Amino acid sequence: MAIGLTTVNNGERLATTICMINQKGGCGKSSTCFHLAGHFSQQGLEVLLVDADPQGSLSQGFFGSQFVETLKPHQTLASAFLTSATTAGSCSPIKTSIERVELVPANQHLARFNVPEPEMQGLAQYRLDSLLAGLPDYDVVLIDCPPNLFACSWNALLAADYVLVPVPPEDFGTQGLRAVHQAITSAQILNPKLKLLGHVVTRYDGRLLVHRAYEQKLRKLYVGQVLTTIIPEASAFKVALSCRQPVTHSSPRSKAALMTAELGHELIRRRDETERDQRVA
C-alpha cells in the first residue's frame, strides 16, 4: 500500500504521510491541511485528509459545524478507537466538494479517546495506523492533530512518515516546541521511518517587527529546519474558509494561494532530499 505524498524519482514511485503537530492552538495546523489539500488536488493527486482533532475544525471547514456535529461515532475517526468488533476501524472517508479530496472526519466523539500518556495504551497507539492500512491508496495523506500531545497526536506520529510543525512567530506559538521535539524523538523508537520535515512559519505579518524578530530567532535556533516558505496572515484564507473551499480554489491568484502552492512544492523538495540523503547514507 502506498499512502502519502507521491512523486516520481527515476521512475520510482515514492509516497509520504505527513502529520501537523504543535501544542499551540490556532497556529495553523487545520488551515495548512485544508489549503494544502486544494493545492495537491490541483496537481492531480489523490488526497486523504484525516481530522484527528476532537474539535473537528478541519471537518467543519469543508462541511460546516451542523453537519459535522451530528455525525455518529462510527462515521468519524472515533471508529478507529472503538473496541467493538463490528465497528472498530469502520469509518469510510467522505468525499468533499473538491475533486480528488476525501476526509476522515472528527467531532466531539473523539474526545474521550484523546487521553494523556498515550504510550501506555498498548495496541491503541496504532489505531490510526491500522485504519489507514485498510483504506485504498492515496497520493497525499495529511493528518491534522489537536493542540496537545495526547493519544490522537501520538497515533498520528506512529502512522506518519513525516512531521510538519506550523509555528506562528510569537511567544505563545514558540513555547512548547521542545516538548514537541521530545515527542517526535520518542515516537521514532516505535516508528523508525518518522522524520521531522521541518517548521513552517504561519500567520506571519512582515509589517510587525516582533514577527520578523521571531522568524529570525526560529531560524537561528533550528538551523536548516525552518522552511523557506512563510505563510502570511491573509484575509483570503478567511474568505476561503467561509466559502468551504481551499484558497487555491476560492482565490487562486491571491498571495495566500501562491504561498500555499510554494509550501506544497517545498514539502516535496524536502521530502525528496531527505529520501535521497537516506539512500546515500
Ligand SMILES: Nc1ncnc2c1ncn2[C@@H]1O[C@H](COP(=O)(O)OP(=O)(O)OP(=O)(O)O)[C@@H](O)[C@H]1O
Contents of the next structure:
Amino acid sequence: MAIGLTTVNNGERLATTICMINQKGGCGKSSTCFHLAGHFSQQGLEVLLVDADPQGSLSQGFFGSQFVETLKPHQTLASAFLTSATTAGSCSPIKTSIERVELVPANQHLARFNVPEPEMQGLAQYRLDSLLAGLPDYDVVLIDCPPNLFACSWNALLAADYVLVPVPPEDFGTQGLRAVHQAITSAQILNPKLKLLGHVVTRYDGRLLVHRAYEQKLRKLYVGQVLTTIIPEASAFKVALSCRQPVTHSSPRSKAALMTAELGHELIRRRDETERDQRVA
Ligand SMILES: Nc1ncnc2c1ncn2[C@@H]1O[C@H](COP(=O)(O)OP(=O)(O)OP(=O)(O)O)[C@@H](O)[C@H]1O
Ligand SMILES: [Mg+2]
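Having seen the form predicted alone, I'd like the form predicted in complex with the ligand now, please.
Following is the full complex, with the preceding chain placed first.
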C-alpha cells in the first residue's frame, strides 16, 4: 500500500518535517534518517535529508568520509549559520545516488556553531528554519541531530513539524530523556506547530530479557507515545551503510527493510491521526 507523507489539503501539498532527537549517542538517529529516506523514495516521495550533526554521519553514509570532509563551509549546513545579523545564508542540497533523495550535508565546519544554551542565541535559533524556507518544496524533510541538545538540535526543533525520539532498550535515565522532553516543551513555545510523533525503540534484540523488559518499561512510562514498530538490531543495516545505500535498496527483502517500511507507514498514520485530532479540536 503506497501511503505518502504528502496529503492534499485544499489542493495544496502539505509537506512534513521530522527531526530525530536524543542525547544518547549511537541510538540510531542517523540510521533512521538514512534508511527511512530509502523507504520514502520508494513511495515516490521527494525527500530532503538535513544533516544537522557536525559529525556528518548521515552525509558520510551517502558520500563517504573523504568527500564529506573536504566540503567547504558554503557547501554544507554551516552556510546557514554564516550570516550577517539579519540575513541567513543558504546551501544547495546535493543529489544522492537514491532517486528523489537530496541532502544538505554537514561536516566539521558546523561544530563551532553548535553552541550550548541555544535559547540565548536570538536569530541564530532560526537558521535552519530560514534555510528550509528558502528551498523548494519536498514531500518529507528528515533532520538528523547530534547527540546533544545544543544549537543544532534546537534549530531542528524550531524548524520541524514533528519530533521522533529513537530509543534503544537501555537505561532511559542515562539517555537523558527527561532533558529531551524538556527541550521539546520549551521549543513548542517558539514553534507551536511542533508535535511529538513518538518514541521508536531501536537496536532491539528480542532474545535479550533486558531488552524486552526495557521495551515494556518504556511503554508504561510513555503510554501511547511509543511506536508499535520496533527496529531490530540487524546486520543488514550495517551492510547497507557500507554499500552507501539504504537497506530498502540494498536488501529490499530483509527484515530490516520490512521494518523500515513499517516504521515509515506508522509515522504517516500517526502524523495523519495527529492532524485529524487537531482539526477536530
Ligand atoms: N538497528 C540497527 N542494527 C544494527 N546496527 C545499527 C542499528 N542502528 C544503528 N546501527 C549502527 O550503530 C551505529 C550508530 O548508529 P547511528 O549512527 O544511526 O546512531 P546515532 O544515534 O546517529 O549516533 P550519534 O549520536 O553518534 O549521531 C552505526 O554504525 C549504525 O550502522
Ligand atoms: Mg548520528
